[in-house]
Amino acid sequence: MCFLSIFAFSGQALIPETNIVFLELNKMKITFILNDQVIQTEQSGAGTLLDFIRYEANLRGTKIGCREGDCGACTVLSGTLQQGKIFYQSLTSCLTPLANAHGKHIVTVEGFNLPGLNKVQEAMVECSGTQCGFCTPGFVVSLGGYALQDTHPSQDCAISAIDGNICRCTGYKSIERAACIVQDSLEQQDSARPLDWLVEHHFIPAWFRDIPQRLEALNIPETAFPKTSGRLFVGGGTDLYVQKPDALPDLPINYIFGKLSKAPIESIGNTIHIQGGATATDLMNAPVFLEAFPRWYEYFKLVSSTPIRNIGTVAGNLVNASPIGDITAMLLALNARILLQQENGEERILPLRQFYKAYKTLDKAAGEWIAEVHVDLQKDTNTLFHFEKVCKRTYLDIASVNTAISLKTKGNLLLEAHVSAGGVAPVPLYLDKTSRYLEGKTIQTEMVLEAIEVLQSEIHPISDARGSAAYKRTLARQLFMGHFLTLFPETIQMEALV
């Protein structure tokens, strides 16, 4: 069992009755489950999570990083309560709001602590996984995390939970191959009973057993932090708290993140409806998505990273206006439309592409917000989607240039067309002589070459950092090749294009 020592907080009393742990230090309490502890702190709710682990309940193996959610060394665990179960998530704490950890199961790495090492642990010193140490902690919870889901299809796929995890010391093979041996020992899991096993072979203490009857006997109010008037909405924070993290404790802020009112994503009609507080996993692994388009798995692979797509929103991404947005580019190619709320209850509904007028520039009034993303896909049309990014690493990083696009097609004939491009303009940029130019065409190599030749009459990149504007033309004319390469192999050959 891990012990928390008490005397670790500040400004704390402890209530033996319940073992409750108070913070008195400002105003709004804010109430969790902190590996085997419970805590109730008044301290803002716009502080980090991971200075909260760090400096009031003086657990260090959450390490301080880069801040910025590249480096995974403060990597928690995120466990939510749904019918009698406690479904966890991988997070950065460096950009997560403590008031996102309300009413959860926050599990750092000291949450893993047995007598001796966990699994996971002794994979590591099997596989020499560690050097400096100083990533370990991020990685030991990450695929602790993993182990605590409901399924283990893979190495791959144990793999993949660490994607947000950087070590600078290993070369990541040795970590690769830990991986492989927790998921090796997984495989022998009991369906039945998948928590008593994983105690029982070591990977968790037993006190994980309790938390969902813990957890729900807090009876934490689902409405715990309600929308009040000229307060900033946040989410998961992945960017926000990277832009201002000194501002926000002083801010009055709605904290909107986990507090979806409906399903996350649900069809009605011929119509998809996002939520604005979906998260882009939640977007990632929707069946409605998965169904129609067969690689949107893998496209959601080359936008950030597991801890980061299990917090940040879809919203936060669309109002955050980045010319390089991943989400933004694949909404704007599905000719998207924005649901705007007020909190008198007026609404109106925008095309996404009408909603960016400069840089960082909305068509958004004050104490407007993003309350839902439609899409429509008929099912009964052939509608096809690709995206495509360059960046300077695969991985976990913003992208130079991407670009995405759906057709809608009749046999040989494009029927209709949208195409976006991020990188290439000050806001991210739907490409309507484009996407006007492909429609009615029929699908062969000089139409992709015409229709190249206006792409780049609408584009109008600068140098940066991320690369020069003559090397974003080309990149925005590769990439855009690589659309018709993808999704039409039989008719369009590269040796024709180049």
Second form
Amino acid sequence: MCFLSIFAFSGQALIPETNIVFLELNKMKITFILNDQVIQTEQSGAGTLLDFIRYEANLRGTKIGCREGDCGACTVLSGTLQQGKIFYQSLTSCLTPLANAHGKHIVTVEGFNLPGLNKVQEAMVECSGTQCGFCTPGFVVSLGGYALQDTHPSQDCAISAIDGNICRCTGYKSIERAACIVQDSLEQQDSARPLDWLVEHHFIPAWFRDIPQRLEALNIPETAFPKTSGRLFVGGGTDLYVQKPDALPDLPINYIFGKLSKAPIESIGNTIHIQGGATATDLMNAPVFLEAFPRWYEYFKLVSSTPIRNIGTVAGNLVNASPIGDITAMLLALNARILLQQENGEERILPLRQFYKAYKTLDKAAGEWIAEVHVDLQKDTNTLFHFEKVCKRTYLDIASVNTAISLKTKGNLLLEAHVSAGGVAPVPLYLDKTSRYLEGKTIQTEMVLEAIEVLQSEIHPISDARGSAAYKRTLARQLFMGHFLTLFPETIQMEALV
Amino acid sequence: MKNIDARNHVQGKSIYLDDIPEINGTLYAVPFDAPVGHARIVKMDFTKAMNMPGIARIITAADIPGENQIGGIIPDEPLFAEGEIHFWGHPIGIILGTSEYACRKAREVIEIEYEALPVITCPREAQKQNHLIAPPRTFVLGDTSEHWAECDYVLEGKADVNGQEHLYIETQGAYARPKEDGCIWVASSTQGPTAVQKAIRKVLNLPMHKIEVDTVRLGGGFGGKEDQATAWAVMAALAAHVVQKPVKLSLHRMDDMRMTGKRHPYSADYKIGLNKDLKILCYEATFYQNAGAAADLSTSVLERTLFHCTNAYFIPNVKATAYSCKTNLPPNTAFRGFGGPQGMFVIEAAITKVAEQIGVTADQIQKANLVRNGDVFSYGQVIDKSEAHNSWNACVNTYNLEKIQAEIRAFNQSNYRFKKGVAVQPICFGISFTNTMMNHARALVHIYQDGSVVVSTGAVEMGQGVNTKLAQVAAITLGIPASWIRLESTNTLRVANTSPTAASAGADLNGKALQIACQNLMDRMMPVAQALLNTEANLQIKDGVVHKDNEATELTWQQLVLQSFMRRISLSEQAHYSTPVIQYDKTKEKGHPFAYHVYGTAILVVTVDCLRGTYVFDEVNIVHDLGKTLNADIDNGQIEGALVQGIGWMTLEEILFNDKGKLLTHALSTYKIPDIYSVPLQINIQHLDTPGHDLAILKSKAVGEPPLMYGLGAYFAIRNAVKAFNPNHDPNIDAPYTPEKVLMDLYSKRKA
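Other form of same protein, the form predicted together with the partner chain, not the form predicted alone:
In what comes next, the whole complex appears, and the chain from above leads the way.
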């Protein structure tokens, strides 16, 4: 998926200087636990975890479907140790640099195998959730990963766990039924001793219990590998490994994924500080946004899929500069600022809407990276936010057009407005004229219709695989209406608009 | 009984092509192709590529010892482009190296100069210029020209239906290894091992007995590996033959999507005439099939379009003509339904539009024209054992169509933003290869001295569960548990001269052959049992024990097998089956091409969000004719999977080429197949209670393709919802109905 990525490419000129550093780097050993075995490898960290699993470790249960994070056949789990406890997330191994496995517990389908079938496997067999079987290990791992989560609130959550897995044979209904069986059984889980319960109830092998201690015993400092001055920052890899996987082994990479010095998202006064390396999942689950905006979680369900959200980062989405980045559109409408840093410690703050100069051209110096994103959110004012996105397929797809809006209101009056739209210009667009038009207006039908005229004057969509220019114009109009229909259902009715 | 592969699948233990352990010294192959739709090759320079690390050799047409030709029906398809490029993605050669990565890096520096030639992507344009794969075909029944005057309603129109990418999750691939004496072993992810063997014979100039093709299973096929698995297997075999080393070729997804053909897009003109009782008296259609740059299976696909151009309806006067048009796209190929769905789409479009003109619902016309026993199809086959009315009635009564329609009317009246639409979709699909000579199969059964059984047939397992059904057939016929039977890979040394596993006929043809083989073994062993039990009574075997008068004797299967062996009775059997009755005369376009037909009816309900142009299918209710199902788990899985694939084709799955012939929907990021959230919220399936058909294996009817065509109703359900919001607009018929087309139709000419 190209809209969630970390791609802070600092300029070709720096590459030759860093080649030597890079070569030394490659001799460092990447260390992790793969299922129940400790791995130490001198393989290039820039290769994919998928290729390592299949062709070095010879675990052929993990399949290659698309190599762009869009099918989930290569799904594995990554377990991260935090204060003696291990947290598992699913990810697409085709987009994950091997280096990102360093210090982790990586689990493939083989890692779930017991002498008999495990509970997930049994449910899949019982419901005939497998036909050709090629996508099946990905589903089994995703559902196994769900079992390893702390909570199992609902069937919908179980289904969400497999929202990144594509099956061409079954039509999914049988897999849905299997997920429901898994859910039913997880609802019985003893939350006091979750891992033991999972072992006793045949979800996972017993050796899972020893993994935290074993990881700890390996004593792998999380940030130790690879310490590098490589100038190509790679986070989750969700766009770079789609666009240029074969070029990466030749480039000086700085692997930054998961190496946060602060909490991914925290509030300081009225400002929310989002770390550049925070993932979409971090953002999706951030209490501060969930409390402020009732549909926040649903918006993020429209962003890619669970395994991609687990690795795609906020800064990656921003610097990728895709004209249809979902998180970019949201942050533009939240009137975010970015904190740009350089290696020499210099920093500057820039409104996000000034970051995009032209197609894939940023106001960013060669050595700069996005360290943080700041969003002001005053709890006492009435701030409303909404996000709309339409693509061919509602989920796990790239927008034809997306748009976000944030509004500060007082009664029927719009005090402040910020509107963004993606897919309608060469850059993610902050709709300045539309936003300024809205400010000071009273919420009513005519105002929305007039604002649409303003909006149409500042967008310039082109025809491509995601839709014709005419379609995108129509869609931008409709989705803009969607903001007001959703936020002001009492005042604005669709009958009056179209 | 669950799929016999399921346990291994869920544990990641099943072995697909790319999972075969590599032999030391294996080289990897990556194809290189032309980034032009139509051009002459002026110059090729591999110097830089050959100097890249890890590159062993580059193989092109010049290395072919035999013919540079892999066309199956018509010899018009070179393995490697030579001199001229006919489509964007046309393979020119392969790079061999120590890793795929090394080969891909070398591919970046291959230098080829082209001289551009005019590109045609539109089938109507190709037809105008007489670029045809083969002469057109016409099916005629009655005489339309004499009966238009009797029609109270006549409508002419145009309908377009796009192609569909197979998107088997396992890409195409093959692994070849030289054996002694010039022989070659090829593992191929193919639906047609014999087709691969024959193509290797021609390209390598080897006799077929030197070529072993082995297929364990496919990670999805859907027709995409019936003919188009061949090229990659031949390339691997050629490379292995040339360098005398093992060679593996497993396509990258984007290479696969760019280089391989898809379901055929069609454009069609139709003319339909009905009397006031809504009986269709006349139907004329002209089909323009977009075949792509070579014949592949297009002529056979075209034929099935004609066979199914009246779907489940009896129309006394039919004239249907079809052109297979040669364009500069990758050669289009088999895809579940094999041209039938496209033919059916056009008659459904005609019925929908004429219903709108008359002011009735389409289901009234559909119902009034369903086939009955004694009716005749345009190709001369007289209908018997029709289940068209039974399935229709069962469906509309079970699920209460009238109530659904009334609820939708009420919903649409009280809702502005959301509109619902319903469509009824009957299906009638003929079972047999339409090329009569392909309808035969063989099975080889060995019983070992310990009583365990191994079965080989020509059927290829690709997820459809054919091996499970075959295990059941053997278990039932031999009277032993299925767990004692192993289904072996499909291998040209064990079962020769096979037809591809296609046309929904795999279980019927191979199952019947297997049944005969098992019965022959029983006929040899039962006299031994009688002798051992000292009886002349009829004996049966149940659950692995010999029974007399339904009572278990002390004689077990294992003892009987060993005793038979001691008496020097052969415990191996090879049997042959060919479908009786069927015949077809192409010179007259008349005959009895199908062993039987499969029927069914679906009701599809959709909700369209008229703000966003998006849609959700609320429910699909199906009554399907399986005969006496041999395996309900597998058959229901086929129905659900085919339905969703059909809905995908009609809704999200949009293939786009630019006018230069470049595929724009080139990856999973741009070509969207259904995910778990885009399938109908509810799929209800009921089996029609029917006696089955003697030509179906154990009366269990073929199931692979027919349910895909329930998906056609998705298009018309959406149309009905769109028209509920925008009644003044008469949208073009142009599938798929993407959210883009929906939104544009919702707001087109709305205020007129």
